[in-house]
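In the block that follows, a single chain appears as structure tokens, in the form predicted on its own.
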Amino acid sequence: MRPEAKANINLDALRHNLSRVKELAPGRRVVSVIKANAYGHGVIPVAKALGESDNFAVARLDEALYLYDSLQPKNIIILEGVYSEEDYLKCIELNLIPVIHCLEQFQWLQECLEYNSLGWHQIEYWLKIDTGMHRLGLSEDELEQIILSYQHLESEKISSYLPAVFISHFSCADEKVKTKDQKQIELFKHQIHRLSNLLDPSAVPKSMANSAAILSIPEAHYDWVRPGIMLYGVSPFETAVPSRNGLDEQLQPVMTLSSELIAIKKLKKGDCIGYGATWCCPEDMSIGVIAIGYGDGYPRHAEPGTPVLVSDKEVPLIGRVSMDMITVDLRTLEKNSVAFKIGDRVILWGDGLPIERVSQKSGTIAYELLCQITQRVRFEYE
């Protein structure tokens, strides 16, 4: 067989993880969101394992009509929203729902409609109202406008009009201390509040819960949360508490990309390993190289120790990262005497490694990690 690198996606954990998100969020409705080809696990495979969900979530339209074209799921929701007439008459036609997050938006749904005579009601939108992330989401100014804008409706139609979801984002919520994640709930009531004199503020439902905020912020679980990284088995706080993983969060990991053992050399003190020269071997010892580089979408920058594992026992990554191959250290496993020859299955992050130790050995985050893997390795789905 030739050596090839393989990712193999266990969709048993990825069911288990969108069960653990139900655990913690009881009763509320689950958006899966599935964004940059499910964060590179394959959107197709991944939308159909997680089926129980509410609905879906992707960032972008053109990823909306790939997913309604292969499946037509349940109702898709489109993170970034649209951007002209034509694209608001294919959510309408597709019941695709466009979150709207600047006037510009709300201003050309509103045209499309009058344009082409149809009723609000024939349209469901979320309003992303901005409390701190400053990233996408209305102003208080801005959402004074549309607020004055339903202010001149008949008081029957208002309910037609309005979102079927107001939603935020934390931009916070997966570090340790919370004041600003406080501070931006606290935010979004209030924005909330101002429509009072037009609907019970409690009629509309909201959501602002992403992962870290379901593991961390019950008081933000609302009515739909938003579960992303943690469905592929990651913990959200890899950042604020490097020592935890996915495993710590009762998650299990979705994705296990490994490779083959291609070659085992046996070196001299003072022989230097790969480009640039820039790891020597302190004594004689073996070398194993690895079929796989930054081509398939190993982490370019992963530091000399980042841990391999070779016959089920962690090594470390010693030289630089190349296109196609990697080098590891086999003294451990030469004075345990392990077992290992050519043709030996390597795991680099997965089942028995959690990716989040080789991200941050790679000076990155889980997310790249997933997300950048390359056409060239191959993925099972089991």
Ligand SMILES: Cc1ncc(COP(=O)(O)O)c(C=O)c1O
The other form holds:
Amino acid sequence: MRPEAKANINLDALRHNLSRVKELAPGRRVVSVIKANAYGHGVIPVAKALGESDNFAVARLDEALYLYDSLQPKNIIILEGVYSEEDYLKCIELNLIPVIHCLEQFQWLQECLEYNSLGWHQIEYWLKIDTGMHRLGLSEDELEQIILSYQHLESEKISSYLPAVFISHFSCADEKVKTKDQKQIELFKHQIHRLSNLLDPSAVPKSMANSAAILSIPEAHYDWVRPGIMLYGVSPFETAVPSRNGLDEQLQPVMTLSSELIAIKKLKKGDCIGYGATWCCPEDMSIGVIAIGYGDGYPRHAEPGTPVLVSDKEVPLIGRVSMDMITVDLRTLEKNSVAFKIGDRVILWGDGLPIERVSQKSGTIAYELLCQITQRVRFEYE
Ligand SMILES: Cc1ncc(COP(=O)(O)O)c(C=O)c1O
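What about the form predicted together with the named molecule, after the form predicted on its own?
Whole complex next, starting from this chain.
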């Protein structure tokens, strides 16, 4: 036996979740968001499995270049855009689609199209409007300046300068009480309408919906939807509605994280466990030691009581999470005569144990748990 932590990635579940997106947003085109190494699942196998997407999105140019070098998918959107004329040229050369979210990026784009020695005069880009997230995106005044620049162009140049898609991003689409979404939708429409002497606002392609909006705001589906977390089988509503998980949205978990039981100890009443001796046995009892810890990406802040599956039964985490190990209370298994032994596989999240239950007990969200799995974990794709 060689204990190891494993992440099994169920590619059929990933494909199922993509078809669920298409069922929820029929006829809309789908940009599968696979930034941050496909939310920790491994970007290349995930992109291959999501071949039925219309497009992929990553955050940064380097992620796009890696994906392009490995797979040459049709198009890749760069959500944070690029930051030099040289990088715009790279985008043109490889058909990468940058988002433009600030005036500086628009300026570099203009300079690149006017002065490049290769004679390239056109690039496909998406224009991001800030409707309330106040992170990336053009404000009303900044959009005004861009509209003025379009108006100063010679008429034959205008069409090559206009964005392919107008986008915006919701700040609170995952919340239970919907207060901001409608305002953002109205502002988005209003801003696009300001370009109406250059283009037909009803005809320009638009995109607003992340997973939460795909599931809860059909009005915002527009032409392109941009699912991220739901593709990986996780509910985007995990903080607003803690009892909900991906299965409630008819999604299937993609990553199952597991490891092995490496020790079973019989302890006496009053014995305290692990660093800080924070959890003490209330009676004589057995505990299990499992080969997983924060060195594998299991959350250091998981509280006592966080569920773990041993022999397909839920047992609670006890004591502190250390770098390579966690400890669990085995009393319920013993009381119910459930057999367990060293070498048994233990599930930390995934099949049979929604990751949302672990993130809630760890003061974080499933997005973070998925992204922080470390290189020590062996990935298997099935
Ligand atoms: C611009 C943009 N669109 C879509 C997404 C996907 O969001 P989610 O994973 O919540 O579906 C993200 C993720 O952060 C994003 O930044």
